[in-house]
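Here's a solo chain for you in structure tokens, the form predicted alone.
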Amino acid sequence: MNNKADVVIVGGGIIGCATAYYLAKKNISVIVLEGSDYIGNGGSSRNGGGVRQSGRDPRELPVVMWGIKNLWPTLSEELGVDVEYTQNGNLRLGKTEKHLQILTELTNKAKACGLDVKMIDSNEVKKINPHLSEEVIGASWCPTDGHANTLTATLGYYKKARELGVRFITGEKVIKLKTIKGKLRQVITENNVYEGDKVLVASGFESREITKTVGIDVPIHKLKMECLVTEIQPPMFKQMLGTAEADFYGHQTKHGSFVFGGSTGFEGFEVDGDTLISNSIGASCTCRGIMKYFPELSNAKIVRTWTGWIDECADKIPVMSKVDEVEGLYLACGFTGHGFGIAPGAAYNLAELIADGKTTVDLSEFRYDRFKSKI
């Protein structure tokens, strides 16, 4: 088997799959190595499906706004699968004056970047979503935000990349990178050695340990998040929802079930083999939060839950960058729970960076060396 390609990508999540697809469209040969047995087994399939611009760090906005304008609307057609993308807005909810202050600050920063977003009062919130409880006193409203299906989007990129000749190898855990004559050439797994002219590490929180093997340390750590899915409910609303403190998010899917998630603050977890599994304490905490926002869902049955690790970066925005100290190394990690919605725009520009050395959207804010001492 030929273990050589122009580009080797470490990580089979949506960033890895999508970047592989956009590289393959440029007639560049690609091998994708996924450490688990399944494509999209990390955060790409364990998130709330938000495709949002509001509530983001302003440095992320140019990439995600470009992707929402140019890629998301036609993604189902391009990938040949229904990614269930809908663009019916995003309410970020507030229940206290402190919440409104947080939302107002985020809104003002986003408006300065050209995003169509505004603050609305409780009456306007109720007009958009009459199912919300009386505890909600205001929200930010971005009409161009939306949501999509995390599984079909990730697997759609995977399927289309394979059709273009990309090789995906699962169960192939990378243990180290190796330079030859000062240039990164080899990706070494537990069983094999792969060679590429360029290597993209897009492996979530595991990226840190992988890049350390060539002396590059990106300050990311893992943070547990949990999601749950309800039984099918009558149609209630089409917006994506979030909160001022980012402790709750969710939407109603195309077929009627709700996907809700958040950070409970409960740091305990259970492991089944190598798989992180939900804890009943965390799920119960999430449900109590949901009922405060949507009393109508108090009796809705939960059909499944899941949990996974977020690769949280020290400054809460991703690293998408070439590494000058190690020729041939590129990074795409630290997406801090924002990776799904930004993925098409990020991957398109990463492919340009790797293939052409220049990008449609400026990625300089995401350079890995922003953490270096300026002294």
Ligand SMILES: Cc1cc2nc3c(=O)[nH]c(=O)nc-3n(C[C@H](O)[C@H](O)[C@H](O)COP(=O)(O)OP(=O)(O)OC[C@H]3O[C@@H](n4cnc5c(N)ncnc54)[C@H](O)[C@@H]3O)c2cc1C
Second form
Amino acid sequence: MNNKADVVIVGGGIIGCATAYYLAKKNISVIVLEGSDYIGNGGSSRNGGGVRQSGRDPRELPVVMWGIKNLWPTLSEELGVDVEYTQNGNLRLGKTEKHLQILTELTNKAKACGLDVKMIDSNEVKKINPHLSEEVIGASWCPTDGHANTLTATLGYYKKARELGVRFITGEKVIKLKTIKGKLRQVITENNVYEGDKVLVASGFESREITKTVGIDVPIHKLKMECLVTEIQPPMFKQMLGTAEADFYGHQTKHGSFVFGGSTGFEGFEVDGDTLISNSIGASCTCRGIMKYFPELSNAKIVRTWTGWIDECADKIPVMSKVDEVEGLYLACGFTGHGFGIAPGAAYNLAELIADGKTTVDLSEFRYDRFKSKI
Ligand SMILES: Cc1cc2nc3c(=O)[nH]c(=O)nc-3n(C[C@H](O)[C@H](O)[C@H](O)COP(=O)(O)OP(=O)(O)OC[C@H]3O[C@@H](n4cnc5c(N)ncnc54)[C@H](O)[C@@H]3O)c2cc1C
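To complete the pair, please output the form predicted together with the named molecule; the form predicted alone was given just before.
Every component of the complex follows; first up is the chain already shown.
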């Protein structure tokens, strides 16, 4: 077996799969190594499907806005699968004056970056979504936000990348990286050694342990997050919903089920330890949120719950960067619970960074060395 490629990517999530696809489009040979037995087994198959710009750190806006303008609208066509992308806006809801203050600040910052987003009062909220409870007193409204299907988007990139010749190897957990003559060359798994001129580490929170093997430490830790899906409901609304404090979000899918996620307040305490099993605390917290915002859904049955890790970066935006100290090493990790919506734009620009050394959208805000002491 030929274990060599121009680029070896560690991690078969949406970032790894999509970057592999955009690299392959440039005729670059790629091997993707996925530690688990399944492509997309990390956050990429477990997320809430939000494709939003509003509510983001302004440093992320140029990449996500570019992706939403240039890639998401034609992604189903490009990948040959229905990624169920809809662009019907995002309501970020507020129930208290403090919420409205948070939303107004986020909205003003996003507007300054050119995003079409505004604050609206409870009457306007009701016009957009008449199903919301009376407790909602205002919201931010971004008409170009939306949602998509996380599974078909991730596997769509995987399928299309394979068609272009990318090799995906599952059950191939990377244990370390190795430099030869000062340059990163080898990617070592339990049973094999792979070689690439360049290596992209896109392994979620596990990226930290992998890059430590060549002396690079990225401040990321893992947090458990939960989602649930309801039984099929009559069509109610098409917007993506979120809240001022990002503790509750959701949307209705194409086939009628609602996907909701939310904070339990137990994040970081790892109820049930390291196991990726949802528990009664998570679902009941999310349900309390659902009933407060959508009393009409009080009797909807939950058909499935699941959990996933998010890779929370110290300053809550990702690292997408070349590493100067280790020639040949690139990083794409720390997406902090909002890496799905940004993935196409991020991956397109990462492929440019790796192949050409320059990008359509400036990625300098995402450099790995932003955490270094400036003194
Ligand atoms: C419950 C939940 C809800 C979310 N909701 C949203 C949302 O609505 N909108 C949004 O934009 N984002 C959301 N996210 C975040 C989003 O899912 C992630 O940011 C995104 O999927 C990150 O993609 P990734 O490819 O970087 O990581 P992952 O999908 O985690 O992929 C990393 C891959 O690397 C593999 N790997 C790890 N270690 C190794 C190793 N040693 N060797 C080889 N492979 C390895 C893993 O098995 C995994 O498949 C949510 C996340 C969760 C958990």
